[in-house]
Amino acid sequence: MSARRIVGGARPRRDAVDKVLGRTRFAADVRVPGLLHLAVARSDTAHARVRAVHTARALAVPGVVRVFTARHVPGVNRYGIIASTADQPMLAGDRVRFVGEAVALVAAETPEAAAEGARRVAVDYAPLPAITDPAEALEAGAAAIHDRGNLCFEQRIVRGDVDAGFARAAAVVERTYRTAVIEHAYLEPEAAVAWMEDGVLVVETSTQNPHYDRSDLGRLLGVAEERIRVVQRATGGGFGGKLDLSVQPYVALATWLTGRPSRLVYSREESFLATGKRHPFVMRYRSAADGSGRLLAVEADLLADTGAYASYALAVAMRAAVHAAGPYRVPAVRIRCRTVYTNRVFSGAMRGFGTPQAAFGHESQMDLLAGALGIDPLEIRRCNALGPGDVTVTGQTLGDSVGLVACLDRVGAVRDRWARRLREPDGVPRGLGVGAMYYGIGNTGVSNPSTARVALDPDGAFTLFTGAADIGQGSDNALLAICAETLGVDPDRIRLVRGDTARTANAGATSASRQTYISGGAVLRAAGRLRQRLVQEAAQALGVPAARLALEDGRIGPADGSGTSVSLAEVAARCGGGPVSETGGFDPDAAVLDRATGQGRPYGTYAFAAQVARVSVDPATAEVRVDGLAAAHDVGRAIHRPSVLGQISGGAAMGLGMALMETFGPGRDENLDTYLVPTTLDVPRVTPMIVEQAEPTGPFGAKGVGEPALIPTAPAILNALAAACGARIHNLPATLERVQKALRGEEA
């Protein structure tokens, strides 16, 4: 088998056909004899005490069999993904903090009647202020959303002599951006069924962490986790929507207490009602460089609305203020960023953990610096371009996969290439505009460590373990590439065990676009041990050295060819005749910020990525078009090509409409005909272009893209649109009157 047969080919996905023949089966799929459907009842009021929670009318509705509330919780009645901010409740106990948080669960023969039972809940409020402001929910005096206060954490980075650089500038600039709320809008919305099965809790269910989900399913039941087991379903997508709990306590819960069988799906409407949003950021930034261009100093005052509950606030937080100053050198930085309390839903997890809402701000800046000193976009981008041996503003010294200045030449020469025909005389604005980004791979400033095992199989084939969850981003296909190409045989040879906590070890989160480079590298390193073992036996039944031997095509004999070979299942068979196994591990090395100066080393690697747009403005309606979007992304190496070629032009799509249409506002979002994402109609041709720098910790030098796919697009498709307007949009998304506004040449 030749090098790079199977990493960075372009082998069909294992799950393509099922997909596309609709045998997939996903969580709301799934039916068990004897369900029992649930529904929610939830708060109509953002900030209330509740006295009482009445069930009397829910209980003597026909088919409904148990209405369950805060009381009922057998173990603590608080979860989240991070430990240290962990506060949300399953059922709301004396306070419900905003509209739509679930204050019961009605347990039911039918779907009608849960769904009737939910309405006939009754709840008796009193209310409290509500806080829809964070800036507001910040100040002396304000109403307390949660005990120990409305900041819910800040992050800083400091470092340099910010005061210093700001005094020798050629040119400083200084704005204030904003983001806005978005909704995830996955086609799949959440889903869940339970049973008991020999004492065991089963869940199956749509999710981003399988292992994270029994663990805060353990502690709202009061049960050891041994006692839960969670299987992932196929996931039709999740963007960070699916790290937090949804569904799964509620099906649990129904299930635990009566020992029946439970199923919940949500609506969309119920999704879109109590679910986790992007984080919408206010961004004050205020940045300096010398005459040739080179950033001196950058100060940004990062303020994120979390809603009712933490989520993920503190990861984003960190991420968004290590991040704040754009993949670029600057010598001297003070960086601030603070998620607080309202009582909006809550903000969680999506793609970019708060970089998209900074890279929108650094980006700007850039080109407004661009402008003051005279300076093409492109080239300021490229003298301050993060390189080899750099270091970051977290005083982190990068290695060699740094490919920003590819990324940049590979979409400098598509931009020069459309702004030979940019002007048409036709009366109609156009600009071109530049973004560049970049993003630590891996979970910031801890451990977050990934688990595998491969097995030989009797028959000689392998099965690969893995608790990482694929929600279709592809993370099974790079996994089961990385595993083929180690062992030297046909990805068709290899099972696949996946996301089943019974079966499965804990391979961390589908998020912060990790699971290749680490659960890749857990199953590089579970692989190469298996491999090195059954050559070893192949040598002692051969008589041969084992630094002679080869493993190819699923036998292992001289690696000149010559002499006598042995299968895989004759050597399963020396083994004992059972599974040979072999567990893998890899945990990036990161350290912990500095709580005071946020100064270490808070990832193992960085992709780096340039993105380029081409729009047009219709001078009469305002309506913007974007015409063209090339992106070059760094990812390492490019396991399996198409995939990456997928997630860049996805992230594309996901970006363009964070910049021109995306915007969730409770009570008129309830579902996808007012809440608009891109359609095929809006999104333009995308051109992907892979840079490989490969990344000597990475498994066969891979990184990421998940994320980074998304976070270029909105700065790009903004600088390209002040390019064509002659005024810039400080506030995303750039809606019609926005661009009016720019159009008449106010900076809107």
The other form holds:
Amino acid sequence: MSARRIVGGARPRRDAVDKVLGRTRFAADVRVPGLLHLAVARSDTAHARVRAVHTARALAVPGVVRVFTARHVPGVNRYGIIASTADQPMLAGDRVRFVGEAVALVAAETPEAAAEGARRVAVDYAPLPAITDPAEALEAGAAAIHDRGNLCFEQRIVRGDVDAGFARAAAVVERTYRTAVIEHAYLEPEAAVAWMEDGVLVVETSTQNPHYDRSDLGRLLGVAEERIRVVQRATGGGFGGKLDLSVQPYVALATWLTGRPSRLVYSREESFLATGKRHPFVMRYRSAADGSGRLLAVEADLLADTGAYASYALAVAMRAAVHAAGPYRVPAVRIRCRTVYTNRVFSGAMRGFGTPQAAFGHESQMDLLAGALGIDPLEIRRCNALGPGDVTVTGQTLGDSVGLVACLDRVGAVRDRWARRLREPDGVPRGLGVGAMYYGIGNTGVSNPSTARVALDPDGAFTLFTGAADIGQGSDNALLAICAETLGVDPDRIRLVRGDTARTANAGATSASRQTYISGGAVLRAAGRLRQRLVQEAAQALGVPAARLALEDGRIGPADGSGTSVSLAEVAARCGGGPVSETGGFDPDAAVLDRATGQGRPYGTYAFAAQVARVSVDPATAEVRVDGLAAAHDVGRAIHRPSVLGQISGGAAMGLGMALMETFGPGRDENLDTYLVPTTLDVPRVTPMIVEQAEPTGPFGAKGVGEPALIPTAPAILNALAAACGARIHNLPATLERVQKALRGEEA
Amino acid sequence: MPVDAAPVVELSFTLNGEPVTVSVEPHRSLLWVLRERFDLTGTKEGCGVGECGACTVLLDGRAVNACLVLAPKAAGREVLTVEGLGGPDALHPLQRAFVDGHAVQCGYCTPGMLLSAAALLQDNPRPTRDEIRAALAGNLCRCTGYTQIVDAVYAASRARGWAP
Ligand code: FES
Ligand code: FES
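Now that we've seen the form predicted alone, could you pull up the form predicted together with its partner chain?
Below: every chain and molecule of the assembly, starting with the one above.
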């Protein structure tokens, strides 16, 4: 009977014990005898033709076994997580496009020899003009970074009569906002190890998407997918940065071509230099409201620097555009988001895919409109908030799971309590600010299914097979809870096989806050089918109609508790003795957006959230302290409450970093000594509030929370700062210099 | 064969309560020795420059960044890693509190966090939350936002029967 309390419960996570004991082996901890150690030689120039790569001096280093360049890549030397824009070579061919691009791979008997070999690779470059500014990249006559030009992708959303909206507005606000390049800075740098096993290349790695890894490794090596097995190891955070391939192609190539095991672990410096970043945005916003604060029109032009390669640029452009006007009823919009190539390290996915950047824009605009009209910032959000049955800017009619007003109310209560503590006679500027968001769960405007399998083993225990990568956020735990609840067993009775392309079906990426909703949906269906089959089998054994039977605590018997029951082991034996398994899938109801207008149904469901921040500013140093953060999130249904709280707290911390400190300078920031991320001293105790507006298509009503957690934080902090300083900061992060300016009453 | 083969030194110290001896090149870090020579991979490398705290171990009871400690510095001293903190059947109260308090997400920062917290509780068995935050300031976590970690350390310090 206890099984019924699994969903919504708070049991300790299964992986926690091994992790606190230090027993969990991450990819860098895997020990394989006879390893080749790898090092990558990288470009020190931002844009150049490669005339020649000289490897003889590297090969001469004692201990160096092989040196690989582009010409050794057996398959198609081009990868990318979105197939239609895949454009990144694993080793540069005739061109390098950013400082840090891989040019050669050295395999050696020791890490020292590999590193020395990499240092001795000499490249003959013919320099090309390097472009570092996306606006410049779009100018006529700018050097083309790729043959298809410098515009990587453009998404437009057009709806309603924008000009009429502006014509009858009581208030119009027009501003430009900028955000910074941000590094994921997961604590575990990229790592992979590979070996050959019965003719199959095995790659164990830190990843958010083992099935994608396998398919692109297959293309790079020119090998059928069946010859490659990718296993996701415990992964030390991802936040979008481990969706792209990083180290995997190098171990795969070295092992495939030499037959020997190999390992590559990035140093933090290499992780900073060579892996994807959050897109920096320049955003011009124009927003109009009537006298009561109702939005009439929003015009937004977003320009994002995608760096040297496409990675997730297409998805970022689409998602930023769809969410650019915020979680509000807006009758007319003209939105454009362009992602543009430059000669900077590539930008890819990072928690929110452009939505956090856009939220800084739309939430600053909401406060400015509120100020212009003399309306309370919460009130203007409430009167525009999307509700059940409302229509979004893409023309999608929302269902019932729209908890934004509830989130605003929860946050409003905290804000009012905090407001009483604001006025202290110490001359310290203090302020409160709110931010709100909505976020589509799953990939934008495309099918993105997940498949799961659940088996009853001969011993009466179950095994759940899922390809969903748990990168620390706790999807294992959520999927086990969904499975256990459906099967009426304790989760401890369920074995888990996860993230192994040889044993699990494709669950799609751990991204877009999609695994609980989509893979959870797949698990729900697989477990439901299995339950049905087992109950039918038991019905025959017991001679009782299936409708009267229930599966509870490992036995199937009459739901009313009368009469005899059978154990699952007996049912398994009746089914032939082998494992009995069922497969289930779920694909959210999403459809492609119209190319010209962006109209359509991009997502099956949306999460909603509002946060309030309380800040104080040291009048002498301009140092900002976030004294309080309260975050209300409509997650549909919390499958595991502590995990949801952990996501909210962790997301808010990352949002705080985006607001106040994080900005990656290529060439300047090589490690965590200069690139600062929030510490225990920066992040206040986060007050999380869970709102549960059940989503009918979600497992037990669940939606998602991973990315939403971060999105309203920077807007709330920046709005609080504007309230504290009396002037607004339009550029992230809010550095000391910018805050000093704001304290002087200047816009920054 | 290392390119710049250095002479090795013989090094004896106490590792998780056991006396050990190992020959290493003197430029090696304690982190490298623990991971590569003793296969104690619970101690993590996150930055290699003393900024993240993932490599935190206790050296004579004090929390240090093992990536910054040259191996010879451990000679004759006591080193405690996460593997020596508790066992599967006898979790250290901090480990118990991290599990029960959901203070573990990806787990990469966890060993370092536990050892910094253990050092704190040795000196200050009943710390305030602010004292906990100060003691963990050198340990980065990118997943949790620290809320559940600070709460777990607090809970461990208040747990009945707990004596550091
Ligand atoms: S690895 Fe030692 S402090 Fe980061
Ligand atoms: S739990 Fe992932 S870094 Fe702390």
